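Quick heads-up: it's one chain on its own, the form predicted on its own, in structure tokens.
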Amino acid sequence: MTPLARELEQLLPPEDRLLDPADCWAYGADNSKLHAAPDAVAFPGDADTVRELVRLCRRLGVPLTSRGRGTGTTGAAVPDHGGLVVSFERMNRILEVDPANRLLIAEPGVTNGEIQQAAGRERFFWPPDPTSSAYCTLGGNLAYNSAGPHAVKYGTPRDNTLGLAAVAGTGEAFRTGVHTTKGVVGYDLTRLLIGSEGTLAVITEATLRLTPQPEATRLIQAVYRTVGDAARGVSRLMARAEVPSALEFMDHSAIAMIRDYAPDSPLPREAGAILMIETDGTDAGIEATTTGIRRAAEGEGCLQTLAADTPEEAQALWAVRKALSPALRTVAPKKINEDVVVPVSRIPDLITGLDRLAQEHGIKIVNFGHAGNGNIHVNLLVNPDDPQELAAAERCLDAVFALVLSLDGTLSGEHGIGLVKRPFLARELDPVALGLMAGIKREFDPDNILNPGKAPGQP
């Protein structure tokens, strides 16, 4: 028996730990399809136990990887150095809902959907809403700064988190942030920890800033002749005083795939891009807001706009977008999904460049995403069981990242870096910045036990 196993037997009851390799196996993967088996798994029920686990790993020199539900796509939760996986599935309590101060306090294992339900009972919501909200956890949302479609108006977890409780790699517990919407005492450690993928500290509690639910929402589908026409529509929409609450994009490849999967889809044959535009506001003002946004969406190259005034009509418009996911799973169940970001005005250049790379490398690429902030999900449809096709996809992906950076973009908007994008970090971050980040890592985690090998600046 290893020293880690012996110590865990003393620290935790049998129901709060896994030591058998067969039992631990399932905790070695996330949605990236990468896998590395941990040596043990712990299920803490409170922050004190988390602190003791971190101290134990530091004393033994054992890596510690934090884990939610494993919905991440970049391998950040994969314990590629072995060691201990700390799964937060039992720290899943909502500790307080305070509508008077517009905040909610929760543990990291709570799902995004549970947070929305609790806030909704008080007529509030937490703006970050990833597609996997029914399954993904708060801890994962914070680790990746995962947002979703409503970030275009309401921001990301960094914009909607007031404070955190966490344990540093030293085993010391600390708190960051405030319970107020203003506060400037000390450095902003809250925003630093959010998006750090568990490499600086283990988050044990979060104080979230809530937003009142809108009284009314409306949905508009705008169809364009070309991607350039759609991008100009996005620019007009984002220049308004009242921006859309969600602004989703699909390119011509996505439209073609929807047609193949659902031939009866009611889209013009010449459609080259689609925007799904959600508006929200008060009952008294929603019609005027929607009318103004619909006018902004219309312009040169806009083939049609359709507005939904009822939930049934909205469901019918969303059916076009929802047909894309099953179509992608049918064609390429193991697709490579990247989430790059470029300035909104460069979206046409990105899509044109991606079309060129698809032809050069013989890889089908389908693009959709959050147009309002330029966050495009680039899907390379490949068969990973075909070595030649997989090699072509890897070369294509390298070129995709080069294209994104040439357009003043960034390699990830909300999926994070993990293992998948580590080889490309130095292309975006200069040596001085990487050195400073390595120094921050050493300060928080001097023995490099927290998710080792995944922090910027690490070898």
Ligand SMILES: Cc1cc2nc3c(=O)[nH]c(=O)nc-3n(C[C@H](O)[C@H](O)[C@H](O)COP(=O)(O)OP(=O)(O)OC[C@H]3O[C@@H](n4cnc5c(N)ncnc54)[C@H](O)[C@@H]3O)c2cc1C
Contents of the next structure:
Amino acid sequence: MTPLARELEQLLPPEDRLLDPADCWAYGADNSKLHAAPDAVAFPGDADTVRELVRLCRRLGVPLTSRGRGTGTTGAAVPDHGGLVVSFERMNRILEVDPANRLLIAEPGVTNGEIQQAAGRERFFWPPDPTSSAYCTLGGNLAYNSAGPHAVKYGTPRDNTLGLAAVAGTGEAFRTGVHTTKGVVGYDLTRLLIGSEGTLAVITEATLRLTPQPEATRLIQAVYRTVGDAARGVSRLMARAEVPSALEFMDHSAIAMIRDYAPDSPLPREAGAILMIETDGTDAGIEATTTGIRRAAEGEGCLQTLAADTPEEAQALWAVRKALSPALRTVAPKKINEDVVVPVSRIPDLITGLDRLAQEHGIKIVNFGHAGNGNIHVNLLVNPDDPQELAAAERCLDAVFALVLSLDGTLSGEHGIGLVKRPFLARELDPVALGLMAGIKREFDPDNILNPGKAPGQP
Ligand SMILES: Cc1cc2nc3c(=O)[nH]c(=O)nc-3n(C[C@H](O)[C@H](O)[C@H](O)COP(=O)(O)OP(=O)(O)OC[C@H]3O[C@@H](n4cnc5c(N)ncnc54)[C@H](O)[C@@H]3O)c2cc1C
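Now that we've seen the form predicted on its own, could you pull up the form predicted together with this ligand?
Every chain and every other molecule in the complex is listed next, the one we just looked at coming first.
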């Protein structure tokens, strides 16, 4: 028996730990499909036990990887150095909902969907809403700064979290942030920990800033002749005082795929790009807002706009976007799904460049995503059983990242770095910034036990 297993037997009752390699296996993977088995898994029920686990790992020099539900797509929860996985599935309580101060306090293992339900009972919501909301946890959302379509108006976890409780790699518990919507005492450790992928500290509690639910929402579908026409529409929409609450985009390759999969879909023949525009507000003001947004969408190159007045009509408009996922699955069994970001005005350059790379490398590329943020999901479709095609896709991906950086973009808007994008980090961050980040890592985690090898600036 290893020293880790022996000490875990002392520290935790049998139902709060896994030591058998067969039991631990399932805790070695996430949605990146990468896998590395941990030596043990712990299920703490409170922050004191988390602190004891970190201290134990530090004393034994054993890596510790925090884990939500493993829905992350870049492998940050994969324990590639072995050691202990700390799974937060039993720290899943909502501790307080405080409508008067617009905040909610919760443990990290609660799912995003459970937060929305608890907030919704008081007619509030927490804006970060990844599509995986029903399964992914608050801890994972914070560690990846995960967001969804509503980030364009309401922001990401960094903009919607007031404070945290956490345990550093030293084994010391600490608190960051405030319970108020203003505060400037000390450095902003809350924003630093959010997006740090479990490499600086283990989060044991979060105080979230809630937003009142809108009284009314409307959906508009705008169809454009070219991606450039749609991008100019995005700029016009984002220049309005009333920003859309969601602004989703599909390019001509996505439209072609939907047409093949659902030939009856009612899209004009010349359609080269689509925007799905959601707007929200008060019952009294929603019609005027929708009219203004529709006018802004209807510029040069706009072929048609359709507005949904009822939930049924909205569902019919979303059906076009929803046909995309099954369509992608029928075309290729594997997709390399990137989530790059470029300034909104550079979206046409990105799409033109991606078309060129698809031709050069012989890889099918389909693009859609959160246009209001310039956050485009670039999907390289490949056959995993064809080694030549896989190698071509790797070369193509390298060129995609070079293209994004040449357009003043960033490699990830919401999926993070993890294991998958680690080799590309130094292309975006300058050496001095990387050195400072390595120093921050040493300060929080001097023995490098928290998710080792994944922090920026680490070899
Ligand atoms: C179908 C599907 C749809 C998705 N849609 C979206 C989307 O719309 N937008 C988006 O941004 N992402 C999306 N994702 C990606 C993923 O769901 C998110 O990244 C999510 O936030 C991960 O949560 P998780 O609980 O699964 O975390 P995990 O994958 O288990 O872990 C993610 C990271 O969080 C760290 N971590 C977990 N808990 C803690 C803690 N308590 N303290 C410190 N670190 C911690 C882990 O170490 C790891 O670094 C999607 C994934 C799937 C499978």
